[in-house]
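Next up: a single chain in structure tokens, the form predicted alone.
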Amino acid sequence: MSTLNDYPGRAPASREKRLDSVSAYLGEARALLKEYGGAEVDQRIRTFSQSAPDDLFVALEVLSGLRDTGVIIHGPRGCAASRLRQSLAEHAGPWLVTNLTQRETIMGADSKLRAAVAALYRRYRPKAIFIVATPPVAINNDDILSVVGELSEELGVVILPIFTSGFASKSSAQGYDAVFHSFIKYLPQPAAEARGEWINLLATTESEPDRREAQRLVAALGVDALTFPHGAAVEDFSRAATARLSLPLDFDAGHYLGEALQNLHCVPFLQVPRPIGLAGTRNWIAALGQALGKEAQARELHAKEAAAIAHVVEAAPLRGVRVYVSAAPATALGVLDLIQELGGEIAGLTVTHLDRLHLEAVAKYQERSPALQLHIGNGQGFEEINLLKRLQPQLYIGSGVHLVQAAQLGIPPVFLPRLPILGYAGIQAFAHETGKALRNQAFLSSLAARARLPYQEAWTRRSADWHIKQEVK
């Protein structure tokens, strides 16, 4: 069992140097497994990058799901611009931006920082309040420690640090970890308590139709289920040490905080992939129903509701349709099971960054599909553009801001983060939506006949991996 002191430091370690997260790559799975294979992976770096998120837009994402706390973002007002798209999410509560001058930013702001959560908590009252380090505050090094604290004692209110800093791992999945690290170090730990009956359901970022979803088969289980963090509050941190297991909904996402339960408090960490497709949802009821010695009721719900939606994959609706899949690896690698259950043929597949946790996943991609390329990169529109132009896919699936550009191309596209994608519900959604872009063509047609895209075309006449270069030690 570990203790705290195995959680040093005020941020987790990079995925790069915890998972050998890889963030640039264009090429074929295989010759990539051999490289996790070996003793060490090679790390590309792009001497040309286009914008893309860091680890600050994630962890902001997290805590927009947590109730009953207040955020501080303590950088300049820029830094505060990705929490307005988060401010109408379910539960986000009230937050401020300390709005650092040029100065500040290199001479710190520490009493800027204690002003501004007396200001929050006088206000608000929240139970909780999060202080966000943007990557200015990495380099000023403010002593937000200091300020917590002395305010967690003055105002008498939990005070969490979390830092990002946008440049200590390449993976914006890093964000995850920098928000569930504070968790572990800062909340106060359980006291030992009997094992609760409950199991901890860990949701990060998902729609509230796919919590639903996945919420209503553990209920069909007969299992009380605490979804944590996203809808509950600090104080559940208690009782998600106290529970029975833990299963995610996203395995990349809460795989730091499972692994920290697991460690710190015992509470088994059930490591399956996402819920997406018949064969997905069938091994995540499978394996809780094997953790709670459930596997008859496990098979006998998946038998019923796979026969309540047999029609849908009977009728095999994208038999024959080309897709290109970008998205976070957990998602995508599911996405591409649920394509070809549907009938769907896979033309490629872009995902944000990879890891070891994907490894067996990959391997059964690249087993059913040796010929397809791998393309590892968030945010970069002309290599994927490139790509699409390369392939001619028939239809786009993605949750990133290319979704345009591939419109533009004439491909029809598919918003994954509006699509409700998890259990035989997710299966059904995912049927109707992919199935409408496929018929509703003609907008489309007449967009890629006007449409300019923003690359010249000598751009588009390099290799998708034109910037991708192996890193110089």
Second form
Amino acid sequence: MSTLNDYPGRAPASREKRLDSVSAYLGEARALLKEYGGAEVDQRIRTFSQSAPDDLFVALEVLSGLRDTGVIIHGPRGCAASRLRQSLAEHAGPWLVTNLTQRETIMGADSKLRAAVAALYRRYRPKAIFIVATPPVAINNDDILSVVGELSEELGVVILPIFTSGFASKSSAQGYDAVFHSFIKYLPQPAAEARGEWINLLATTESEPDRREAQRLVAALGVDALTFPHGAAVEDFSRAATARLSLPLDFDAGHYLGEALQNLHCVPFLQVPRPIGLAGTRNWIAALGQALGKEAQARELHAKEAAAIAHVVEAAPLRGVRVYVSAAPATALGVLDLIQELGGEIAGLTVTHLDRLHLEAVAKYQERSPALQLHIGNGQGFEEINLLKRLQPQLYIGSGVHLVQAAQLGIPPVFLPRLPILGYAGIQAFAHETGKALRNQAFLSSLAARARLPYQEAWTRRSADWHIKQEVK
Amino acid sequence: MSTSYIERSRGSCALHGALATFGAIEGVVPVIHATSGCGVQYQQGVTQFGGAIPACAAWGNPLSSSNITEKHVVFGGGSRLREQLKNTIKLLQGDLYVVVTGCSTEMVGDDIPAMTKEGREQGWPVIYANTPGFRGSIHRGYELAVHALIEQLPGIPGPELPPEPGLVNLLGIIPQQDPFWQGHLLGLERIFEAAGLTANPLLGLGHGIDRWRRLPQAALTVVTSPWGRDGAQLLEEKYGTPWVELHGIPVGARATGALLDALAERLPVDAARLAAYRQTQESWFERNLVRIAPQYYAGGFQQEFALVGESGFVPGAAEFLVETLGLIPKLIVITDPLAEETRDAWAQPLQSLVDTFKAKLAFAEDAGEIDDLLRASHAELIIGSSLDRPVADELHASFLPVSFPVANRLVLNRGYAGYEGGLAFIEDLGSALLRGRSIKLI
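Let's see the other form, the form predicted in complex with the partner chain, since the form predicted alone is already up.
The next block holds the full complex; its first chain is the one shown before.
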């Protein structure tokens, strides 16, 4: 068992250091797997890049899901822009931006930060306040910790610093880790007490229908679940730390938390792939069943649920359709299975990043589709467009906003974050939505005929990996 | 300018204002020199809620961005920018490339003017704007973008453009921070056209950098918000172009008529043509007012209202609501961060309306403060941003979102400027008032 001393520093080490995370690659999956098997994984960089989510963006998404909490974004106004989206959705708590000026980025702004924390507390009395660091604050090293120390005592409220920077890692998944690092370090620790009967369902930024589906399946096995941290309050952390086990809905997001709960509080972490597709969902339920000694119930549950949607799968709605997938690895690799279960073929794959958590699934991809390359890039639409022009898929499943570019090539896109994707309900929704995209392509045709991609003609004649280079150390 | 903390800020930063402005000019390609998330925050937090999406900055087009990492923060990002700029020009089609900076690269001290100069020496059409978020709000970003174009575009070789007589530059409408920016520009264009003049809207559908190259040819600059002043002053300094300031866009027949009078005073217009146009438009406008009368009375249109929005819209809208539609003002909040002396100037034309109805006029951008003002107003109708909806629900008030951020509305060319704009405002307002009500017409 580890102790908090094993989690030194105010922020977690970068995903590159901890998990050999790679954010730029195009080539055979086999070659990259070989690097993971060897002494060192080479880091690549881009000589041309397009804007991509960072740790700050992801942290704001995760934090917006917690109940009875407030968020202070310590930075200039623009660092809080995406928080508006969560604000305009339901359930998001109050937030302030410290609105740093040039002078304050040089001289420091801790008095302003104090005033902001006090104002948020006075207005809304949240049970916890998160102070989220931004690139300018990370550069000038503003003293957030002393504000946290003083004000948590003075106001009697839990205040958590989240040390995001926008540049510490090239993987935005670092944002999950930064949030959870802060949880394990700064939230009240549970007193040594008996194990509870519940399990942790680790949920962060999933959609409401996805969470409901996962909760439904766990409940069907007769287990109580604490969904954490989404929809939970910070004091639920001590319950999470005494649960029977943790089961992630998305281990790209929940890995740091699950592992820390295991290391620090002996809560076993079931590191299973997302419950996407028939086999994926079966495995997810089976893993839980096995851990709880409910193997038979898990099998029965799957048999019953699978029978109820057998007609969807048997109709093979994607038969003969070549599909390109672009998403975070835990999602994308699950969706590949689902596409094949629905009769489709894989045309290509882009993942936002790759790290040690996905090697098994990537090996399976390589085995199944030996001729295909693996592309790693988050938000790098220019590379995807180049690949799409060559591969000519008939359907594009993507989670980035650049999916519109696929449409401009005449490839019908389906926006993944909009769909329920988990469990049996996810299979049905996926078949339904992809079916619509394929059935009427009238808008797509007019769009493809009218729209002009922003790229020079010369770019599409180049190799898509033209701007990916080995990093010079 | 407010430098306090802001709850639920309804205005993003200077970088995002520059991106919104450059993105609304066809053929202009911004090159962001910043951490990777700056561009994403713009797309997720501004583009989505700014109503009309500029064709060339639509979601589907990821932004060129140097995505600096820890190494560049420590050792400087100059060489990374050089590489990104060179490759952007090779990769993305454009008539003009603009380097815009985020906080991180400004703090590190990368020399952007020098980098841009290098590019110019290679013959690249490239300019720059120092736009770190800490320089101010999205409005400041608009000013910086306009300033950069006026100052630096003449240094980029371009075609000879034949003069356009009666050309009037329009400044002060900020793309997306005004969700109806495209419609407002189109509305103003129609008004100028009726007066025999040609508007130079500078931004929006079909307008590229040639519109900016024509700036020196204009006979007049018309400014519709305090954020257009800086550009108008610079044009006056450089080219002697006179400028006039409107207190926001004109909404409806009265304000539009007044604008036409002002134009006729300053510029040679075809008086007979103008008079005929005004008569047709005013009579059409009035006929439509008559058409809404049954719903106006039976549906209870005469509401006590609160109006929350920016200086480029609120004065014209308030005047229209009160003096044409007969609604009762309770609260008017101007939310863009104006300088102290500008506040006074913008309060002045609203003063008589405020005094007559004992309404309250406030300048605030903190959402908590605005919530409190709205609660205290007991307004029956709230016209504001989607951030104000929860309080409208709490007060059981009718609600119409018109100010940034606007969620759950799709806007293309809709706008509230001019005669047609006034009618569009009535339609939207009436629909908001009638939502969920059944009217008994006997």
